[in-house]
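Below, in structure tokens: the form predicted alone, a single chain.
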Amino acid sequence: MKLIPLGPGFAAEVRGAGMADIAASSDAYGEVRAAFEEHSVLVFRQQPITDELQVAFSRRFGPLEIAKAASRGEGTPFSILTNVEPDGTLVPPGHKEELRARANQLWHTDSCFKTPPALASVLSGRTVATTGGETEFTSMRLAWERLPEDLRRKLDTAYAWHDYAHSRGKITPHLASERERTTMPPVSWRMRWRNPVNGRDALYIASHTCGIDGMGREEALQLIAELTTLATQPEHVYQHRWQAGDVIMWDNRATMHRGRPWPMDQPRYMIRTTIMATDADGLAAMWPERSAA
């Protein structure tokens, strides 16, 4: 297996080991798991993608989420990100899927609004746009390291609140349905996630982050916006331009990402599987009621 560096201090393309190899071989899985812990974002090119292979690959890394209420793929392991209707037509402007695509263009980490949150996401490009539609990533480990020391000390023991409805409300007030609000109430996580394999810390925030314990709402939102800006300066970002057959896996503990716009008269069909975090992934220290410090 060979790793080709891609991003500014993180992200790598994996060559010599594909999804099928990793699903079938403990040795291949071990190598890729080590690369995942180190590089945070892994790119696999020219994969023979099927639903079954994506699930088998993803399950190597942990238990899978079931897609959330009121989403395409609800009740299955698949989150379907598309502007294509089941009958093959494209969604019109203002359609809920078009609005959701806009919400995904905010900097975020997947499932921080869930219990448990996500360890990793695996996104496959089934139909990719010919222009636009890139996915951008930034390392929240490197962002943590760039923080002033006094701010790192402050955030080390701070807890933030994450709410799906908060991020969707940035697009339109009623994008999150009542069912989504009811099934996904706000949750609180520590703002510093330590990787138990290498001990590296990452700043844990997202577009879903709506408050910080001990701060007024406006003060907290201002700090979250400042931290996001610090983390996502262009020189710190890896932009992935999709090709058919691409699969990307990323560490939700240690990165933020966002989609980029594409011409909505072009079809785009992506499928994501999401791997839940466990205590073995450092989750034990993220719970307010379970953290020792």
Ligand code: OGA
Second form
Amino acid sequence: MKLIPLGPGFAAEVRGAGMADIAASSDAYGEVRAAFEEHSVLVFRQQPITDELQVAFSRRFGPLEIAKAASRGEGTPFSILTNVEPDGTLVPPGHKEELRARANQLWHTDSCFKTPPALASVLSGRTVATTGGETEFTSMRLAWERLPEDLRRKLDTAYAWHDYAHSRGKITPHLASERERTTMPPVSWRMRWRNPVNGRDALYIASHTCGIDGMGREEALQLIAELTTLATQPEHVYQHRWQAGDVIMWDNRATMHRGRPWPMDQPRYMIRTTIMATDADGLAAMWPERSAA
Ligand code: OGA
Ligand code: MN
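For comparison with the form predicted alone, provide the form predicted in complex with N-oxalylglycine.
Once more the chain from above appears, this time first in line as the rest of the complex follows.
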């Protein structure tokens, strides 16, 4: 296996081992798992993607999330991100899937609004846009390391709240349905996630972050906006231009990502599987009160 560096201080392309090798072999898995812990974003090209292979590969890393209420793919391990209707036609302007795509274009980490939150996401490009539709990543470890010392010390023991309805509300007030709100109430996690393998800390915030314990709402939202800006300056971003057959895996503990717009008259069809974090991934320390209970 060979790693080709891609981004500014993180992200690498994996060559010489594909999803099928990793699904089939513990040794290949061990090598890729180590690369994942180190590089935070792994790109696999020209993969023979099928739903079964994506699940078998993802399952190696831990238990899979079941897609959330009211989403395409609900009740299965597949989150479907697309502007294509099940009958093959493109969604009309203003359709819910288009609004969802716009919400995905806000910098975020996946599933910080869930319990447990996500360790990793695996996104496969089934039909990719020919212009636009890139996915961008930033390292929240490097962002953490760039923080002024006094702010880092303050955030080291801080807890933030995450709410799916909060990020959807930035696009349009009722994008999160009643059912989504009741099945996914706000949750709180520590604002830094320490990787138990290498001890490196990462800032844990997202578009979903709606408050910080002990801080007024406006002040907290202001700080979250400033932290997001600091983390996502263009020179710190890796932009991936998709080719069909690409698969990207990222560490939701240590990165943020966003989709980029594409012309809505072009089909784009992406399938994500999401791996839940466990205590072995450093989750226990994210809410010590909870793990002690
Ligand atoms: C995701 C996501 C962005 C994109 O799959 O979690 O945010 O470019 N995707 O589709
Ligand atoms: Mn996402």
